[in-house]
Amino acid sequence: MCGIVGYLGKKEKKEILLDGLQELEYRGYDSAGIAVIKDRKLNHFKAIGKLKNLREKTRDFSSEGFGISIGHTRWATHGKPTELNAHPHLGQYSYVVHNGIIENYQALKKELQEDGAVFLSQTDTETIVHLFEKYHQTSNDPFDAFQKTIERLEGAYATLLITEAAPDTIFFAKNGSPMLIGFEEEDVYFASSDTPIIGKATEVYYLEDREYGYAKKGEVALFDAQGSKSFQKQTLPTDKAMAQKDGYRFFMEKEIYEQSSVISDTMIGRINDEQIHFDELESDFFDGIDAIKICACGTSYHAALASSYLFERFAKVRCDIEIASEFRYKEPLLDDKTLFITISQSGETADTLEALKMAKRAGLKSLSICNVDNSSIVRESDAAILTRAGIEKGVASTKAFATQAMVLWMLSLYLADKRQMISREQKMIEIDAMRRTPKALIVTEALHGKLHRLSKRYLHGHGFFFIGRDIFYPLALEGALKLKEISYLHAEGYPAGEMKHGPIALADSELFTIALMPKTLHYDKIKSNVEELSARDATILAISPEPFELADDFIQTLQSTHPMLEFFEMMVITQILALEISIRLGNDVDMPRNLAKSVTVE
């Protein structure tokens, strides 16, 4: 997720940039850049990877006295990690700075580029230091061009954007994206994070959606729609660490809850209207190809398991799924016409980046869907499809699993049309729950405190069966997954109906039984499955819409029309259930022992 840091103030600039962009570097960054009006003039620095390139480059710049500076550590969505990429972004006499995705920025680009404008990156975030130019040579007044120009945009954005124009203000606006105004006597800063002002500011102010004003020595002013506003300031916390998690015990509770922010995120730009849309792909992609074959490794693989039951259902292709580190050593039957597709969080794992070299050398397409631009894996795939989930710190994989799987039902829809194998009807229905998605991975305060007072009951017993159906198996691997992580706990995925073909031996009252039982798909079915453990006296967690009067614990999930929004939500449950018992263990729950966030070894 990208960070900005914003000061206005006698005191040196630059350092303040650096110092505040390199504290938000657990954000995750592949450039960065800042920009400082000196003397009334416009000086800009940037660099890809790490900070230290971008404190070389600035290293005989100075900027003492008043003036105002904008930077911006950047994470890849349009365009690749470049210099030209890399934020703050420059029209004729002014830079932006912005966080989020401008979701209407190809028909702003189009509109400013048929009047003119010259664009140099592949980025949306240039479309609104040029929209503020274009508005600001018809009124001649800044904060009247600024005000007209966030009007136009839609999507999520925190932006902060400097002018020659207004050589003394920083402007600012805020929608979706995080961004907070420290005060400290004269001295203006703005961050994505508190953890870049800490130590600077005493008092603080988090920015609601829609508000934005400007900062000049002396004032600040905010507004909102309905015109001005007055500051309700706090005081600043101090503690960094967590700061950095937002006040999330750990990092991994904090991407829990981060996941609905970053599944918008992951769908913005790509549904149009009517349609799925994937600018990384060529129009003729998929042409030639009659089967898929994706390649992963642990959390990864169990969203590809569930992705194969949606291009089968939607597209009628033949998809096949491969734990990587068993493909490379199976001798495997390839040819042409199979699209290779491999899944990474870090674009690093090693067997799925080996898988991934066997296939070019057989002569397939390869697409990867990865979290990180410019990886090994993206960089050796044909093309590649950015899950925007921001950094994960948490070892065990939250976000990112919750924004491949909605990657991979997007790319299956997509497929689907072209092939012409889904009616319109049923792409709107499934657009339609694509769109409310982001709502059903909201964690309720009711909902995480229910599911910390059940967590008492399960720290103890023989192991866990997580049990489902059709994509509810694959999201059962899963949940038994991040249960196994980080509590150490034994848990093992099941489909429902293999219960009784062996594992049902295994069923008492030590056993403990998480049932995923959706309204939506094979309710009946997978109902028959729970009562048979049941009467074998295993301990029943149902997790459905419908209450079950044989569980003996029950988390009621909403009723919903489709079966990804149920999967969606039963996913939060079952990240949640594993986080409380992890820390009611005293586990160390972002880095638990044995496992590492990159596997970069066999």
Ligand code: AGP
Contents of the next structure:
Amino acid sequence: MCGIVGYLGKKEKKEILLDGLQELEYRGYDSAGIAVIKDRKLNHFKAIGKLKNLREKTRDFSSEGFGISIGHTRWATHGKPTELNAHPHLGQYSYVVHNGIIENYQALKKELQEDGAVFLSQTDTETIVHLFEKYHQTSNDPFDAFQKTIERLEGAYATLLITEAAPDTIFFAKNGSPMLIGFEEEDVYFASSDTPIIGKATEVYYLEDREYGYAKKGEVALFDAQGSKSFQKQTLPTDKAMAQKDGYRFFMEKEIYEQSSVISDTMIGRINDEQIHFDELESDFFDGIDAIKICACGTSYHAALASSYLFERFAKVRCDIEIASEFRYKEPLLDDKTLFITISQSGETADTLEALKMAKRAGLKSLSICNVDNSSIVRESDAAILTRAGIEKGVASTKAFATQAMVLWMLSLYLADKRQMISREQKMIEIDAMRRTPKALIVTEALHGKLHRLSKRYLHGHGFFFIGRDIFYPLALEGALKLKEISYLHAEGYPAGEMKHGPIALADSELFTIALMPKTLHYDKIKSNVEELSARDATILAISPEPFELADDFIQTLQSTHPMLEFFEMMVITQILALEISIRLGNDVDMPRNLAKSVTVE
Ligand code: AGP
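Structure of the form predicted together with the named molecule, please, following the form predicted on its own?
Zooming out: every chain and molecule, the one shown earlier first.
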């Protein structure tokens, strides 16, 4: 989500930090900052927008000779992209950078303010530096103060802290967000991933959760809950392009695998005990609203369509979905009791943005669900919920879809609760299922291997039908879109019950049917629909927890207790199937022909 770089040594620190942050800019680019202590003197610079603005600001600054330094490129989660909210955050004599989300920051902030701390930013991160200085003022021992600080933090963090109280030391800690330490003779590097330190450090140590420590000239110390530890260093890879993809062949592949962890980022701080919380929404946001209209394009439209089942089922609110490019010219009837939701990964899709402007002109309240803070759609909306998927590089959207689906599921529950339409028991079932989602998104070696083997049988034919019912119908649409985008094979998503009203005429052995057959939702109905296709000799790939004897190929999923868990598991399967078919066909998986990541034209 954000990128961190740190350096301790004699080289020009500014250049190491800026070059490192450049490599991490894909993790966030709404602001950036650096802090350097050299000859006991602290310097810091921050700039909003892309890194080039920070480069410009630091043009006349140089920092040769031994010193310590930290840098950060931000992707806003708490607080707008302003200079005050940019990292490093300052206490009275210390600076901190942080990637992750401190879940208990509000309670900590209140406590610190009562003790007299003055907060300059709206971020959760600033609590870390004030907490550190509070403990330091009583113990006068910087490392002891740092230990006490991280003991108080709940949530995810990778953090570096420097202080004038220990001007030759960088303190570090990691839990839930990535961080590594690079070594080269006396030089020590920190970074969120390999790429900033490739070509600089020769050895690396990837920090584990709940490890922390300090680095100073000639000494790097590592600890965990059991006490002091030794480093198991590895040789650092030398291929930068490979390192950016974390060893995966394509960004899309990396992003599919990442879904299990980014979905936790989407949920963090939003599911507390028995409630769903959205800090982004005022408590009266839904007052006076009696219907929802959602507008989006492509994958985001599919997420919207899936959510319409959930909004009506849980919150008992009418929910209509429209493709943005159609909505714009249909002269829609709009009324101001309808909440207008737009969904967009990029926040820049022209049709979605124009649909939003139209709805606003008609006086509708608006909410956007988006992955890019400060994007045009976010700025245009009355409120925005960020999906926190991190930057998605593959043109074919994967983790953006997963995180949109999660936000919408949470929002439907949030609204159901507000409208008192859901029992406590049902709410607990949903929340429990949400917490189990990261597991449903794990890609096992066995699954990927099976899909790889199976893909060789699906490189020809006269078309694919992905079929499903209920929320699995939008998932079928999304599965077909993924396959079309990167394999260039013709694929359609269809409601399973609708096949007999026409498309079944296409059925023969060269028609490939990918059947989404969840056990928790209408299993018998979809089974009959698939049997009808099998009777016409269609080739069936069944995805289901239940063995299905008529299937030509079969992927067995877990016996889940909740439809959304089956939804996410089947989503991953369709994504990997598309990926493997595309690879076998020799296509450019990340940059498929004729497509762009952000469609800013009508
Ligand atoms: C997804 O794989 C596609 N590349 C495309 O359909 C995309 O979802 C669509 O263009 C909408 O983009 P947005 O989410 O950025 O608005």
